[in-house]
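This document starts with one chain, in the form predicted on its own, laid out as structure tokens.
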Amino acid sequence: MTRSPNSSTLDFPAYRNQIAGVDVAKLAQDFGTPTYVYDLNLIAHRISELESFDVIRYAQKANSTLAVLDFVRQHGVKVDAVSAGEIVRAMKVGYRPGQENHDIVYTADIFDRAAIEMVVAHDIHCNMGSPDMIDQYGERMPDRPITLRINPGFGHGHSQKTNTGGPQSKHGIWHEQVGECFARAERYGLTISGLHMHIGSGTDFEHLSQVCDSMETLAREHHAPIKTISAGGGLPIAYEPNQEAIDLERYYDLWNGTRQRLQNELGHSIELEIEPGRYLVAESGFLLTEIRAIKEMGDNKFYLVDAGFNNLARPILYGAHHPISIGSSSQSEPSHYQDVIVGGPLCESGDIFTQEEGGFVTSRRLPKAAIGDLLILERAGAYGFVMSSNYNSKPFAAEVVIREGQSHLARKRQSDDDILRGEEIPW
């Protein structure tokens, strides 16, 4: 498991003329804008970096496009689902339901009615995030293994909105209620076969070490006969040039040390799972847009593009930074830069891609561009399309995958009929 900090994937170009060997102008010509483009070879590379873990379980909430799901399945990656719809998607591309293989695991903090029926119908293994789930599942599916997702009492992440631990988080079973959950499980003949902890996306090694310690302590206190432990997800990627790539060897060593100590104590082998989402797909994604207006507003210059937060919500949700490049045939360093604010077409003041958390608008140093030029929002493969909306009755973008230098349409752009489908005037 290696990662070079000088990998070509850690590239922040001012100009971009190709994506995965395909000309960006041709992509725009063939598929229009805005369009999501995914470099599948990058996803394969990220999968290979995690091969030391016994199980790689993709958190498909990051990007559940069928072509992406099928690609990770072909590379031996299992899948995590957080809804009935995600279970349907997983089965659609060939993941097998059933307890015997654990291809699909349902992880959530509740069973809505659709989810419990789906889990029961297909005998999906469940990772319980609330005590009530144990009763609801046990009444329908007794005498089966389950895993517990535990909130260790603290959390950490790159934003408060990605923090999944501590008393202000809704996620996981509170660590002081684990004993109660073992008792609930016993009433239904349920076996707690694994423990899972994830405290937030973008957490650091100091907090990860605390998670590992908490996992060990809980397993010992409750004499848990576990066969798996999950490190969860949240592996960070670099969105800015000054951010360092994560030390995957150190990350693995932390969790493997926990696994080995528990194996020695319990006297049997334990599988170590990791649950990456963003880490596998974020860098593979490019949102291809067209500059449709350039405006002077006092001292500010705006590039306004045809994609908005209906296509990529991360900046407006928590001030997420995405690298931005200008589509160009030039291979050289731009001769003219300017400070610009990049915004979209929506009738909403927050429709700005260059903003910080709290809605503070910032500018970005970008090459001088003209109306009709392409602008590319990079590292947009995670939590991009999956958070799309039809705000302002805008259609969902098209999605394209590139595999071995060939581009393929993975999802058609929505039509007006697609947007209106299902609606009716009831009088």
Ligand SMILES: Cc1ncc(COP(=O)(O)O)c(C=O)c1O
The other form holds:
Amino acid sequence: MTRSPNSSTLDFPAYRNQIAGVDVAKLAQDFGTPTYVYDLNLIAHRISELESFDVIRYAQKANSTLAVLDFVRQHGVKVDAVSAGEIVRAMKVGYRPGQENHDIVYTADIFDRAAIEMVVAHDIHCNMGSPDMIDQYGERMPDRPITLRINPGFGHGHSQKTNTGGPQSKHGIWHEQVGECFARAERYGLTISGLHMHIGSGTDFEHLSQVCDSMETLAREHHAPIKTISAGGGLPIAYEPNQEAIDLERYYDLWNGTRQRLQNELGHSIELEIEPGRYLVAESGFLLTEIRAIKEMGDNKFYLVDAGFNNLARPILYGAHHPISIGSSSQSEPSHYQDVIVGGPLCESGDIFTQEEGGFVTSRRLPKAAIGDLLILERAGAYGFVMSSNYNSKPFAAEVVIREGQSHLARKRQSDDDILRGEEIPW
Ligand SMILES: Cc1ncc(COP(=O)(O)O)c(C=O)c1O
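Counterpart to the form predicted on its own, namely the form predicted together with this ligand:
And the full complex, kicking off with our chain again.
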């Protein structure tokens, strides 16, 4: 299937014979199924689109596979970590810890014990999401710069579970407590070098301009001598054909306006950061599965594949929609379609990829397929593999990256030993 890596709206093919120039049948033959396949070219393209920002900081929670992380690092992108484990991953691919360039930033609402020890041991810059973090950090690491992640009092998100602001969100420092946080920081000699808001406005520019205004007002009210402002993540991608692509220029202009006005007032330069996860990696990811059963239940037809919500949880978690294609060895357009429900192998009725929020099962019009055909869950590169579980004692899928038309194994499928590792029968 051909497509231009420059198009902001990629196609939604019903049949797919290739991923990034490699035959899907060959990928399945070489690596088995279920397997995540990532088109690295596409990640490079998404990075290049954001180059007007001074710093692109990858929110690796979206996909922290080492090969992906290293690829992103090679393209000059810094990294966000939300746990000790993500700091380990960042360092493993060569991100330098320390305060010099803030290559790695720890952003969270708490320090669990492992995280505080990790940021102390490696002097990692911290973006505080709660007042308590300031005390816990200040006691161990005084006289350093920190940044504040602020909850401006309102939010946005594609589902209740992804809403990142407002009084029902646990994220960030409540906007009315920012002054108190400046005072807390001062007690430890900590300077607040930047402000951060991750609200996820998507394509809603009215909302985004409220976020920018809120950032500006807070910086002004507190006479914050900040050196960075971060727009957070939340850049959307289209999961369905009718979804519009984000207008990046408009998005940048809004944030840049805020940055410039603050710069003029403060009389020094301010770096503008963006912290995308999904935008960089979602479209690059394809979950390759095999159809293992085709069932009829009353009027409904089911394609049951060998990947389940243990591999891709977004549909069961949020009712998320992923484009689906059938792997094909032919170049021709499919001639027969049918409405099908796509499900996985798990012993759980919610193990359905075609469902809406609330668990309502829906069907999808897909090409007629047979047992043994490949079915590809597309745009699965963000919040896909990272949310894997071993539910039903299923192994994590393999992961493959495609670079310059060559496929490479990035992670082996888990073995039975991997699944049992660490367990003991204590008698
Ligand atoms: C603080 C922060 N930054 C960035 C992101 C990345 O968001 P997205 O993948 O929507 O760009 C998240 C996601 O939850 C986040 O919490």
